[in-house]
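One chain is shown next in structure tokens, namely the form predicted on its own.
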Amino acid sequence: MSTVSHEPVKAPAAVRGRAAPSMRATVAALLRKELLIELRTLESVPGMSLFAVTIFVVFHFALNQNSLAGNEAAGVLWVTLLLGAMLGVNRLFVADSDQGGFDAFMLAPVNRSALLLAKASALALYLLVLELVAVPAFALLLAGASLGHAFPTLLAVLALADAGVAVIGTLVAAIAVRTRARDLLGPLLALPLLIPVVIGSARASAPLFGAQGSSGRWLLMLALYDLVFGLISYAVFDFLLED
């Protein structure tokens, strides 16, 4: 007669990895989807870059100036891309809000915080195509020479602001996204929260155009403003998606 084993039955280790994937796997998976879904809807980065764009013109006809400098420029340039930025803030969670995606997310066995870093990676990205568009747009029309000597420092302030715009962006859009005025209670709150990253940004780029002072410390504060805003939303993402 055969014995039957009462030994607890060990799943394949492929079935167990997909039941429980790793943070950078489930990152990956989420960023894809949220890339194919801008690829195949263009909801959010056309209509940045030609709000942008459309901005840069009006300054352009409004001051009846070819070039602006110093700190002008750089005001003109930050603002055009924070107002910019907020369209995309806007929508980076209205599909997932209105399609039952956070509830499919939460019934998933994956690390929560992995939702965060995949949509600030999502945002930043729609941010790096904005300037692409926008930066040399406000170079033909507004800063009257080319940027070419100050890319380097210029690149590094771009980078420093989009991480902060995109981890704050990211935290107040989970925050909008439920109530009933999102696309009012969205920039309300993102707006007051980055004055910082616009001040930080727009000192750091102002000796670019020409402006007296330096750089360095201004993208030390745009690093440490980022990092205690990333820290903030990493500990509370998670009870927003529960509430």
Second form
Amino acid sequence: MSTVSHEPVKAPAAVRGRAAPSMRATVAALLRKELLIELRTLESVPGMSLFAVTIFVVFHFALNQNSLAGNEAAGVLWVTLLLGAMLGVNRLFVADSDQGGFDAFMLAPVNRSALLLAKASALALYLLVLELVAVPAFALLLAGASLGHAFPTLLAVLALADAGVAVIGTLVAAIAVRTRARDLLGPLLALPLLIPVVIGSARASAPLFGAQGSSGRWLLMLALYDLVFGLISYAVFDFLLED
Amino acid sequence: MYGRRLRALSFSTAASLCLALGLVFFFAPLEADQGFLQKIFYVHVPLAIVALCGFVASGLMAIGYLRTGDSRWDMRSYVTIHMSLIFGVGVLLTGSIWAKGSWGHWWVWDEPTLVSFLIIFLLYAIYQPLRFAIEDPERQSRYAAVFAITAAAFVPMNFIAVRLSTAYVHPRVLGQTSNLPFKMAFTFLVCLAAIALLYVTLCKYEMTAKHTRGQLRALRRRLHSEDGLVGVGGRSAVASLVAPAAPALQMSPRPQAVPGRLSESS
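Let's see the other form, the form predicted in complex with the partner chain, since the form predicted on its own is already up.
Time for the whole complex; same chain goes first.
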């Protein structure tokens, strides 16, 4: 890990010019750096995916059920995804904090909110990979009915929930990484803040597993949550970098 | 300046609490359905309202801190959250007792207000561990302010989410408290005012205590620094004459006094 992240990342053309780079170029460069580090070290995503599959096995034995339906199925799926996401949140800023990534970023003449956007996008991509593994694994291991008919709605729920988890996860990770007990404080801060996401996504996906009810209002609530906390994070994130 | 009018405030708080209790037990009528048990409503609901308003106010104070950089705003935000957490314990205890009395269980999940309050309480319970896990005092204030703002925005969002999740299963009769009979509504408002006064008074006491402790520490530091400088000989006069440099000298007496002493002895 230490040998890889010190390698200089080649800046895109827009960054090399004399004028201050645009927001889009900055976010692209940061996101590229993030994904390159993850690709070379494979620190977060494989661990998150493996953890999710392990948790499904744990749930099978803990609940003593071969297949789940309705609210239980939605609950198990979302608790597992959330716990998997917590692993990614805990690792998100560790390299920046330990190896001077924050200092390097502060020296660059760029908009500081770019870091929030890049990190949140990276976390959303990690969550996407996590779900690419975990949802089929869930369908295979625990879901009773086939999920084929419910695919579009499930996709919408996953996208909206990912956006919320990515935004809150990035904000919380940036707070927790500068504390002494960062591995502990990250989940303790993130889980209460994400309870509305759990409510929204579990209730929205329960009908897909055969429970009563409809998904529409829950999707709306998730969208409202994403909007509110997206704006809040955008407003307060700069204050976490003023050192 | 912090201790001013504290005595008047304390007396009016005590008087209004006595008045509120008097009204609760001797003026407000017994409720037909729940009887004497319903009287806990006059403690539980004002406590919850005041604690939640405190949480939201702490977010506004944190905005004040981030805008001005004035550490007094940070202290106000800290004290408000601290007091709201203490009141929050009261809310959860009285809510539990009320639930046991009227539904037979210590905890019920289909009461959305109580459930939302528990989630908010759990979130704010992390505030102090978070603060004290950061060593640099300036960063501590800044990060705590970011937390306070995010959490204050979370308070209404969480209420919407939890209410939606339970209203679907159990349709609730809303507006139950808005058409209270006059005697009950009047008692309730007096209780709300008394508990709000209690909150403000306790916050003021804590802020005064913190301020006094800070002053005491500064005085003690000055005393030590004067001792150290007199020991060097003649330097104390310089320290008191050069006014702008004086606080810096008082802040770190030992590193400056020791080299002087060494050079004189050698």
